[in-house]
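The chain that follows stands alone, in the form predicted alone, written as structure tokens.
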Amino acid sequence: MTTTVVVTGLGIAAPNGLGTQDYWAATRTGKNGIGRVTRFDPSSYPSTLAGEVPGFVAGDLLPSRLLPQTDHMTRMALVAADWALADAGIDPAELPQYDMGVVTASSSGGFEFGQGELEKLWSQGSQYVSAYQSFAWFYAVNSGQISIRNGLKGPSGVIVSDEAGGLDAVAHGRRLIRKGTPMIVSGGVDASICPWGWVAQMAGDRLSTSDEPTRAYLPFDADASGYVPGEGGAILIMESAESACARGARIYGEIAGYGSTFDPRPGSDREPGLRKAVELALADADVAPGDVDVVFADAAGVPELDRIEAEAISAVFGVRGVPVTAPKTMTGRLYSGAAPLDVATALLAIEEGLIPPTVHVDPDEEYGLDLVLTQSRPAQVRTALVLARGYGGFNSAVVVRAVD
């Protein structure tokens, strides 16, 4: 028999709300996060908005002798990662050693502690280069330093597929489990708020260049031209049904299903993959279109890709078949954490019986989608697919639904 597996901790920093409690009161209401970037000065780029946490003082919450080690990327992951055990009610201290393992995702890596390094290299010489920096910067540091903090020596991982590796992270995470481990810490955060960062990102030639917050970042919308990026994002607690329960665990959800894909090369006449994404998800929860009561969308602001993804989801649901909503326009996208944020955003949504709302859009109506504009929309929320894109063609949905 397949292993049910569940979450039963969140934790939770976003642009609009630092916390759970607060992320949520937040993004129910429309509240936006989206601003102009304060961690840099920003003036001489064609892009100057982001999505930054906000109220977030690493010193306030972790001991003092991890800030030089790390990024603010990794601070806020631990700090997420403490949350969301507390959520779950677990003192990883009492767990025996291998029974916790952490997979997270990764998009950029610690690029603002990079940064500072690297001009330490540049300006002052290789011995004033912080030892640190051989870790700090990395891929799976996020996984590594939640790792030793909490003493859990688990199977873990980092997964590295852009936008669409927090779902493929807690994925991984599920399969863990099924194959044994007792619990997993995963989900993502990232941070890349800096020059560094910052060019990189320009790179991909999709961020936004409008400097008016409500208007910045319009997936769906004909006058959408680009992206807002931001940081922050979410870690989950996960384990088995039968270990919730028998622990008396409140339960926010089962992970149901998962599918992923990868596009075909550039310039074929193959079809694109989100669809068949979407597909293999519904397949491995068993569950049929109509038994899904609302899709959390990738909404990547770019007009092609959107008119790839509207096409997608009315291909499954029918034109205006299911609601969708992109509460991401609330933060911008969060690359590895936007996921794992939705799909905390898709168990809250079950939990209190709302579709939270796309902010600032006015859609065009050629995308055939029944988007939940402006505010909440009261609904019985049993079923909800997170969907989500990574540069380069990576594809991801996973479904989570209420546990009875």
Contents of the next structure:
Amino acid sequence: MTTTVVVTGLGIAAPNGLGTQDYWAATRTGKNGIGRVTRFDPSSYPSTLAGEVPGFVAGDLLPSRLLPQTDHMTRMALVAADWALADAGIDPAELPQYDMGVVTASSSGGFEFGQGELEKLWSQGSQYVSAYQSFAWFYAVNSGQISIRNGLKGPSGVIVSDEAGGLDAVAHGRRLIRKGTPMIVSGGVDASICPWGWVAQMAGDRLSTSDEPTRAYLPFDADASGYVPGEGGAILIMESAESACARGARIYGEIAGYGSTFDPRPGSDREPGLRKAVELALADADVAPGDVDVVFADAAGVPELDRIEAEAISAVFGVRGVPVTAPKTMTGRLYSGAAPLDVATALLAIEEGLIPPTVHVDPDEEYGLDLVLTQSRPAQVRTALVLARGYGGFNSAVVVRAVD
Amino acid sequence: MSTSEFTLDDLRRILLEGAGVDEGVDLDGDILDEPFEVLGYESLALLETGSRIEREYGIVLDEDLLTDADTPRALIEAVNQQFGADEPAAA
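Return one more block: the form predicted together with the partner chain, after the form predicted alone shown previously.
Let's see the whole complex now, leading with the same chain.
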């Protein structure tokens, strides 16, 4: 029999709320976290809006020993991991070190730290570059620092597949638990709102250039013109149901199914891979489309990608066949942090019986989606589907389910 | 910098700037003979510390020196020896 894998702890750092309570209070009421960039002066760039995490003061939350060696994203990931472990009621010091591992997603690494060191390199010389540049920028750094800080010596790793990576990491965490590690810290936290990170994101050619926070990121709207990037994400504590029950843990829900696909090459006449990823995830969870109470959309905000997603959802669930939401309209797209945050949000929706809204969007009826707009919709949520796609053709889907 | 002596206070400041301080460690305490490992500074922290000393004082520290100096006292002595080696020509 396959091990059931559950989530027992959440740690959230999002542009519309720092900490699970703040985030959920904001999200359920449609509070927007998108605004003009403050981490640097964006006036010379075509895109000027972002979702920035408010009120995060690393020095208040982490020992000074960690500050010179960490990027902003790693600091938020470390704090989110602290919160998630505390939420799960786990003190890692009390558990066997090899029974705990970490697998996070990353899409860019510590760009802000890297930018600072590169500036020193060209302006002052190589001897001014921090020794910590050797790892502080690196994709795997969040996994590494979480592992070191908490003494987690079990299997660890990082998944790099843009937004889809957030679900791929959760799926890999589930795989590691099924192979015998009782507890895995998973999820993702990204942040690269600095000039270097900004131009790297602009190179993808999908950033909105609107300067109106309520008109810039409009997935499934006829006025969709790209997305607003954000920072933050969520860290999840995953355990075997057996281990969670044995210690009497509070269980948010089960990671019940997963599917991932890769799109056919550009110009191919074959169908995009998203629908297949959904079908694989539903089959893995052994649920029928009619069992799904809500879909958390990837919501690219790019017309062609919105169309592909709407078609995939309608193909599986029927036209207007399932409530669909995109709370990320309040945060912007958080790259590897986005999907773990959606998984966390789905678990909170299950707990509260409330589907959070998609804000600012006036949906194009042609998409045939039952979008939950403006206000939360009360609903019994037992099973949720979370979708995420990555730049370059990645598609992933995860089914999250209530546990009786 | 024209300082001809590298002191414990200098080292404390550079450790703090370059690598911070671990929870539960009192850098202001009697640390002269505490191994760096016990103080929470591993090889990378010492590499960063060494590099900061080099650029601030305009000296070059031998790589082996940093790995061999396992306490603040040993590192301070080694840096001061380097001052002695470099200074006559400069003065």
